[in-house]
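Next up: just one chain, as structure tokens, the form predicted on its own.
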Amino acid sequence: MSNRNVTVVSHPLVQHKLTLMRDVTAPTSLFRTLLREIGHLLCYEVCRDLETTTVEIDTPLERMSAPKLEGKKLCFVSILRAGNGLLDGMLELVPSARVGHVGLYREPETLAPVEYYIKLPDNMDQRLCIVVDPMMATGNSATAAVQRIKDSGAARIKFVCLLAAPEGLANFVETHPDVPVITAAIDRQLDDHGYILPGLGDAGDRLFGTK
């Protein structure tokens, strides 16, 4: 699909690491490492337009004016549980960021999201909020999580995922046209069980070795 609010990060390193992750023979340890590394790389893309201000500092040689991030600290919100795999890589780049969590599971029959946990930082209305989840399949969980985050007062939100299905992306963009989506790939379609094809399986299970 074509949408100016959707960015596919086609950097060769991202695509190489994603291919390694897709391979069914990749062990849990490698999958976990690669997801963290891609989180690193996607963080560069999602943070490219952060606002900066100029401050005066002293280098070992002289005084200078230099750029520094402006405003309240970033907020990363992980959609549990697989979102934590991307979160780890992003926190390595922005260790001072605040972190929130939204716990959702997908009801097997209806594929509707069911919330079981939410904890967000204060002053959400003053922060850029970056929501992370490796898979945007039906888009139902992403849509519900972003709505809950908007309800907390957040006005500046971006969504980062590893893979998106066209159906889920269309669902999300229709509901939240104001929220940019950054992804490493848009795959072909969903299967009858709501899994992304060709995909990489269940990201949470592969991340934590639970299947």
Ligand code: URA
Given for the second form:
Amino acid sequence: MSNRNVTVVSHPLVQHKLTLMRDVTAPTSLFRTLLREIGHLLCYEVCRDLETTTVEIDTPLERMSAPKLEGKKLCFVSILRAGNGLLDGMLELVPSARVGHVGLYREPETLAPVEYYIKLPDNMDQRLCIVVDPMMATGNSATAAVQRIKDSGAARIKFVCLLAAPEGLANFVETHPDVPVITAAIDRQLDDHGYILPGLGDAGDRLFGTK
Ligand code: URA
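Now that we've seen the form predicted on its own, could you pull up the form predicted in complex with the named molecule?
Everything in the complex follows now, all chains and molecules, and the chain you saw is the first one.
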């Protein structure tokens, strides 16, 4: 898919780590570590255009003007539960970020998202909001979560995932053309159960060792 609002992070480190995660033999501990590490790398990419201001500081040698992040603290929103795996890595890079959570599960028959939890920081209208979920499959959860976040007043939103299916990405971009998507890969297709192919299986189960 070619869309100026979709960025595929083709950095070799991201691609290498993603390959290790896809491998069915990767144990839970490795999967978790790799997701956190990719969280660092995707965070670096999504924060590329954060605004900075200049402050005066003293180095041990002289006074200088130096750049510093400007504006209200940014907000990460994790879509439960697999979002927390990416969130951990991103918080290590931006420890002062505020954090929101949206809990959605997929209704097994229709794959429609059902919200069971939401908690967001205040002043969402003044923050850049970065929504994280490793898997954009049908795009239904991502689309619903972003709508709830918009309803809370957020005007600047970006979406970070590890894998996207073309069908889900098209759905998301059509509904939220104003929200840039940053992903490590766009896979081939969805299967009949809404899983991404070739994908990496159920990200939540692989992250937390549940089945
Ligand atoms: N959620 C997952 O964890 N994996 C998929 O392939 C699709 C949705």
